[in-house]
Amino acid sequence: MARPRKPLLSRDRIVAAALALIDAEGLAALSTRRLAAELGVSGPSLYNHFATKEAILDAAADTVIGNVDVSMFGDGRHDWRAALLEWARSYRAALTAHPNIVPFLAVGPGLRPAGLRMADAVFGGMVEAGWPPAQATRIGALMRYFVTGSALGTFAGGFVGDPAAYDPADYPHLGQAHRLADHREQVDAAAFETGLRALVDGLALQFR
């Protein structure tokens, strides 16, 4: 038989197209009608793989979280501090690669498998290191708040590149603020690293 002109529809293909659409145009752009058009199929054919649009969104979100490395928890080579640092960096990298889906991810893992595996790894790693379960839960929540918050937007990108926008008469300490936008990635990454190390150092004091 001749090969079909279009690749057969699959869950992976649907998820990849949904994530690409969200990356390009944001969460509001995702609809089953638009997704079907992007895939060149009829809308009802999507329901052979996903019951609802929300199920597609869940799968797209879980694909992003599936890129987060959690192997450092319980590997015998990292103490809890090193594990938190490496995990948080991997977590942020996964989210900043797909910033438009971060608001959806910020609500928690629900029943998404990769999200639950990440929560299980972090909680288990903290408890095995000696943290009480209640505090281990709080640490996982704290780190999620910090990482997702850092990926929701850019501080440096919120400034314009026009030096005249920051009149010294009004803003005497913002004479160099116009330079921030040109160094957005560097400033935001350094700010994340500063905050991350402060959090882990503070937790180390509590642990003692």
The other form holds:
Number of protein chains: 2
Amino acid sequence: MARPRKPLLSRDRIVAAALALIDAEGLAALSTRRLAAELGVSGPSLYNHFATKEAILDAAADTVIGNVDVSMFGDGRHDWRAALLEWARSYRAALTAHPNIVPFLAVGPGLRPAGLRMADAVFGGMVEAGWPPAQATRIGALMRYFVTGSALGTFAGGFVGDPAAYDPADYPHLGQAHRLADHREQVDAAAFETGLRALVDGLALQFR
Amino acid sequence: MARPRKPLLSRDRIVAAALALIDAEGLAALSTRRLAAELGVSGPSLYNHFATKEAILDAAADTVIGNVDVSMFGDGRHDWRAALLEWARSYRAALTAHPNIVPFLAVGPGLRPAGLRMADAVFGGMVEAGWPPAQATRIGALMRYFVTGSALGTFAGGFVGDPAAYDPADYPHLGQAHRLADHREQVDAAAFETGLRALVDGLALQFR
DNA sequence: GTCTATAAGTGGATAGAC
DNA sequence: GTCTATCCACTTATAGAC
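Given the form predicted alone, corresponding form predicted in complex with a further copy of the same chain:
Once more the chain from above appears, this time first in line as the rest of the complex follows.
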């Protein structure tokens, strides 16, 4: 096939396919060949739209962050505590929708446009609410730590469903740990909510 | 060279070299060939000590977690708040000593022995302090989220030192963001401390 | 703007000699 | 227990035809 009448590819289609592939098979499964095959196209064609594979990943990561709702900052209908709670939940939901890209997204430079827009909104919202700028910066940072950490690693998933795996001689307190394996999502979601509330409550103690 | 009098390799030497290589050049730089070269040995020799490359990474990750101090749990000299604060700081220090392995360590199953010993100690310490088991589990989980998240991603590092990078039209509140690039460690460390205190203070409000 | 062909290289892992 | 030799799948990216 030579040049088709209509372009077969577009940046959006490539990013969507990359995200789907990463979701289905993990970060390591994303190769330019695999991705091109998924799009019904030959490998090198991707380079007409992105300079490198890294650029594709950056675009995919930014798409994920773009799904985070930041409309609660500075709309006058939320106090800073409510805004922080809502934003954190939206942030976590955006990441857990594509968990396999989180390691890339969390390590990367974070200079991507959607990430900056999010940082800008959070910082602006906190300052407007009365936080000193230095504290507003820290709040943005620490919330990022907590949300990315919770989206990255399932805690409950670290335990297997086999009671025999936890010899009381080695792990005296883990006698019931095998039960966690059956409720991974619930355990992780509950831990996130507990931590989120503690964080916001604890910050409120520092306000002013 | 045939079989040497004394083994040239050992699991410990391999793990130490792997960690050094990951520290110096990142996770992606760890290949069996590179690692073997670093040890003055030929590639396949590693397979006499580890079945797969993954097993080497698991051992390296477990070594890092093994450096976390958990002695403050259940020693009678710490209340739960002080124990949590001390543990979290030791945990973060262990991870930031080897930041490049954190993505692997945080995603992985966490079934490794040192990780289980740590989970066991934290859970036991919280239950002993009077927390209900379900809450003790959540505390272990949410602290893991926060610490791994903070060790994984530098927040401040996501900003470049060039003021022109933050056009006020796009990011109305990031006018001073370029200053963060100069103090990455301090900003990240301060955000961690602020979040840690908020977490523990917030949890105290939920106690009983 | 997609194709074919291919460069130029890396990866993990195995077989069998010593 | 380390070696050499080797397999083979797979990688990102480029050159040039159409």
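Note that the rigid core is defined as the largest set of C-alphas that superpose within 1.5 Å between two forms. Keep in mind the model is a prediction, meaning the values are calculated, not measured. Residue numbers count along the first chain shown, from 1.
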### Task
Pick out which of 73, 58, 64, 150 lies at the hinge where one rigid part swings against the other between these two forms.
150
